[in-house]
Structures are given as C-alpha cells and as structure tokens.
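Consider the single chain below, provided in structure tokens and representing the form predicted alone.
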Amino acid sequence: MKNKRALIYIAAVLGIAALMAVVVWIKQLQRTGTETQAAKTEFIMDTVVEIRASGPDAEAAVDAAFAEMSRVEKVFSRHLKDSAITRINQGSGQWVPVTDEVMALLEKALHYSELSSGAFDITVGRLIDLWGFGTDKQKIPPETELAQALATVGYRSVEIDKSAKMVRIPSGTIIDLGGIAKGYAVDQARKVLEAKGVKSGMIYAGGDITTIGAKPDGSSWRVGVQHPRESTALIGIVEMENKTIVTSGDYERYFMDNGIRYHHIIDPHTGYPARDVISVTIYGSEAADADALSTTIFVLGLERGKALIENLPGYEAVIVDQEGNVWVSSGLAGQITLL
C-alpha cells in the first residue's frame, strides 16, 4: 500500500521516541475507577502505527483495533498474495467475485476519481511499480516504458457488477488502493475502539491521525502539521475531538536526480510525480475520505484543489505550494493556529 508517511507531529501528545518505536508495547495501564489507559505501537501497513485509548478495558480495545487494521491490510494490500486486490489483479480481464466490503471501498475510490476527473486513480499500479518507490530500485523510467504503463491506467475501465458482486479490470491493469486503504483501516480501528467503550483515544498511522473524544484530562488533542521542508518546524497546530487529519507530502518517499525531487504521488495523466504543491493536509470526519482527498488535491494542484475543497462539505485543507506559501480553506481558518 502506498505509504504517505507525512511527518505530522502530535504536539504535546506524542514523543519522538514513540514515533520511532517498532512493535513496542508502551502499555501504560493507569486505573482511575473503572477506566484504564493503554497505548501500543506496531509496524503495520508499511508504517508505524500508535493507538492510545482510555476505557473499561483499554488494553483489550487497543489489541482489537490493531487486529482489525491487520485484517484490513490482508484484504486490501496488493502486495499480499491472498488479498482481494491481488485476486482482482491476477484475474485481470475476467470477472472476479468480491465481498460487500471490497465493493464499497472500490466504489468510494471511484467516486473520488469521478469527482477529480481522474486525479485520483486506483489503476496506477504499473506506474508505481515502474518508478520503484519504496524499494531499492527507484529510478526515472524510460519514456517507452512509461507510455506502456500509462496505457493501462484509467479508472473508467474498472467494471463493477453490484448485483453479482463481481469486479473486472482490463488485462494488464494493476489496481492499487494505497491512496485510500490506510485511511479506511484507521476508520475501522476507530469503530472497534468505540465499540469497546473507548471514550478517549487517538490513532496515529504515519500521516493519518484520528481522534476519539478529548484527551483523558478533558483537553482537546493538539495535532501539529510539519513543515514539508523543515523537519523540526511546524506549519500550524489544530485542536481536534472526534476528527481526522491526513497529510500527503513529497518529502517522505522520494529520490533526487540532477537536483530534481521525484516523489511517490504520481499524476495518473502524465505518469510523473505531481509538481504544483509539496504538501496537502485534509481535515474532516472520515480517514478514508481524507486519505483519498489528500492525494486528489495534491495531484490537482493549488488552484483546482482549492476549488474542489471549498465546494466539498465536511472537509477542509491546508495546502503548501512549491514556494512554501500556505493556503488554508475557509472552514479551517478559524481552527488552525499558524506558526
């Protein structure tokens, strides 16, 4: 899955050591009456994930949330041999049966493709493989290979038969849900926590952050958005309760060639990394939607991205352009403290 590990810092909440830990129990079990607090960090979905919770049995709730994220990964990662997405890709050219869950997420992804005229497109798998982001084979692809890969890209070629619960993609096409599946996993983990009685919690998944209620002390969660060119600086801080914030940036998965930065957020129309902006942060209620929107607006660029988000109820954005200028959507302007 695509990992948009935008370096979002959770101001006054998370320590740097916690973000760097991999498969480490923090297990801070503090009992106050019937409430317990627990925190755990694991490496999952190709990123560091931390879950914190306060509830009747916080430790069990956190474990269940991680189990749910692991389940989602097994369904939607095209890099796992038994996943639903792998079966669709291996069966390209044929109708492949899928579950209601897979159908629903595919439909959501295609909705954002339609909304953005293809700026968000799950059929970019061959392009992603060609660039080699996240591997030791990162390179600028030859034009002939890019043209061949681009010929397999096009969200309108994804066919869905809802009544028969079947999906078909063209022969040779590879779909990749990395631009939405991590957000979906965060949403599902949040639902598990809430079902377990968690009234205060936070999920950090390498650029995707969601919160449940306020912090245990009653104050709001404070989330800091990192400056895309200064690793120790923040653009601003947002106070959050029952909200999600997701960032896509050009500064996590990239390589340099002749002074030019080539990053992993590919424009499906050109086959090259999108160039107009360097960071997009989306604020809203659902992580899956915010995940898709952060990629969508990054590819659309500043002007078209601004037009989209200002006309999209329930979601707001912070966009940083190539010159480092910061634009904040009208609905978020009064909620973010710029630094």
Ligand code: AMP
Contents of the next structure:
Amino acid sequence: MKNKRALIYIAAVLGIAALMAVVVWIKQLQRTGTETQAAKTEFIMDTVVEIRASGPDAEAAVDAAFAEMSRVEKVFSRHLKDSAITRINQGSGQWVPVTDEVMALLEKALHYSELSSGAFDITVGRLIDLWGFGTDKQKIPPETELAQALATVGYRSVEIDKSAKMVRIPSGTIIDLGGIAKGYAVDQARKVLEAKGVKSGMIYAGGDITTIGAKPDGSSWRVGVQHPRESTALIGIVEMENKTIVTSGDYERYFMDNGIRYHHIIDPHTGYPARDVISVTIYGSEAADADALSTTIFVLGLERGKALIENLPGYEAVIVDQEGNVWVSSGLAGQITLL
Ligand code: AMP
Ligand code: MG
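Taking the form predicted alone as the starting point, write out the structure of the form predicted in complex with the ligand.
What follows is the entire complex, opening with the chain shown before.
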C-alpha cells in the first residue's frame, strides 16, 4: 500500500517534469524555428529610412512598416497635393474637415507650443518658404518680406473644433509639421512592427532612431549621438531598449552667407534661425514627442531648454551649445557614454 502510493507519487512528479520539458521545448522551437530577420532601406519623407526587424515574418512586417510611413507622409506633407495639411493650408480661412489622426497630431503640436510659449510653432510655413531651406532658392530674405511672413505666424490662430472635427487657420497662414511628423511616422512604423509580432527591431529615419526590445543577440541597442560639426563622428553612445532618440541640428539643412550659418530651425518670434545651440537630442519613449521636443528646445536655447526638460517626466536631453559644450540631463547621465 505504502509502496503503491510512493510509486504514484514518483509517476506524477515524472509526468509533470516531462510535461514541463515539452513546454520548454515547444517554446524554444517557437523562438528559434519561426524567427526570421529582415533589413531594408527606402527613401521616405526626404530622408533615408532603414528598418530592421526579427519576428515570425520579418520581411512582411518591415514592408508593412514602410507602407505605414508612406501613408503618414501622404497625410502630413504640405508639399503633396492631396494631403490633409495641404487641404488645411488651402482652406483660405474656412473650416476644413479632418480625421481623428490629423486632429490628434495637431493637438500634440499645439501642446508643445503652449509648453514653450510659442518656441515650437507649426504656423512657421511662410517663413520656411521665404528662407527656401532645402531648395535651390535659399537666401536671406529682405526685412519687409520677413515682416510680412512673421505676421502670419502664431499657433494661437489655429482653431480646432473637436466635436465637428474641423480645423481652421487664417488665410495667408501656412502650417508645416516638419518638426513633428517624422517622429510620428516612426511611432506608427514601430506600432506596425509590434503588431506583426516583432520583438526586436530598429527604425532609423535621418536623425530619429527608435528601438523595439533588445538586439536579436539579447544585448541593448547602442545608438550614437551625431557630432554636430564632424559628420563621421559621434559625441556619445546611448544604450537603450524600447526607446527612441531624435536629434535636431543646425547642420541638417543650412546655407552659409558671410561666414554665418543660416539653418532650418526658425525662432517664430524673430523669423531668424535660432542661434543659442547647435544640436539637441531627445531621449524618450514616443518619437513624435521627442521630435517636437528636439525642435522646441533648439529654439528655446540652453538655459530655458534645460529648465523645460528637467521638469518633464519621461524625456531626457543632450544639448550642444555654440562653443561645443555638451550638456546631459540628469536622467540620462548614467546611460550615455560621452566620447
Ligand atoms: P527638426 O529637424 O525636427 O528640428 O524640424 C525642423 C523642421 O521643422 C523644419 O524643416 C521646419 O519644417 C519645421 N520648423 C522650423 N522651425 C520650427 C519651429 N520653431 N516650430 C515648429 N516647426 C519648425
Ligand atoms: Mg523635431
């Protein structure tokens, strides 16, 4: 009797052990057997975009992520004929119907305008056109034209009717989401990868880098922060998982005149390129927010930028001033290796 009970006990223990071994084995099979890897590069939103992923069908996931970025570009570019932003800009002072998606990104942009007393301002479109950055018509605009363009700038003039889902801007004002849309596109691409079962991935879009999980070998992603004056050098390396890094720099789009650099990040209060710093890198979880913040802090400059980021939970910054001094916010100090 005693022996029988002992035998049943041993059989039960062995049974459970065997079952557990089978579960572990199946899990391992799932992990190794069906895992694929893919990496592709395309030119989207005026930048080289590279997406790397590993997952059950990495190639399909990467293709879907690129398709999503193209869709976002078609909605938010003001240079494409039928985009939502073009329709708002051509609204000539009338209410224009928009989707929830457009409304949400406009609201996010306006949030950063409020947070920075207008250092971030999507109504800078006319000013950007006047300076001609990124075109063959780059030049210092005449003062009278600058004054005219400045008169069309002011985020408070963007009206949003949430219940009717309509947006209205004054006739003459042009909105430009260049300071936030790329980050949003990267967030969207990341969500597509995640929905397709990608547990390890990376999206590189110009100055924006987003990571999913750790690298396929299990170690953290090591992301370089671009040196603002030496195109092949880095100022530091940040170790990250499931985080994003976005940089705004005066070296991205600029021209020189009489030894002075004129670049594409404009102080909406003066109409001239912001001068206090030369690069701002933001670290955090959402790329749209990091993108808006990098432009915002670039315009605010070192002291006001420091104050903003140190009071903002979830986001960190690396700021390089005109002398090349590198400042790192307190929450990132332990995670960045300065070179
Ligand atoms: P980023 O490279 O993210 O700093 O964005 C720069 C782009 O944002 C420019 O090319 C413009 O399209 C737009 N932009 C420039 N100045 C501002 C500003 N003060 N607020 C919002 N967007 C801006
Ligand atoms: Mg930006």
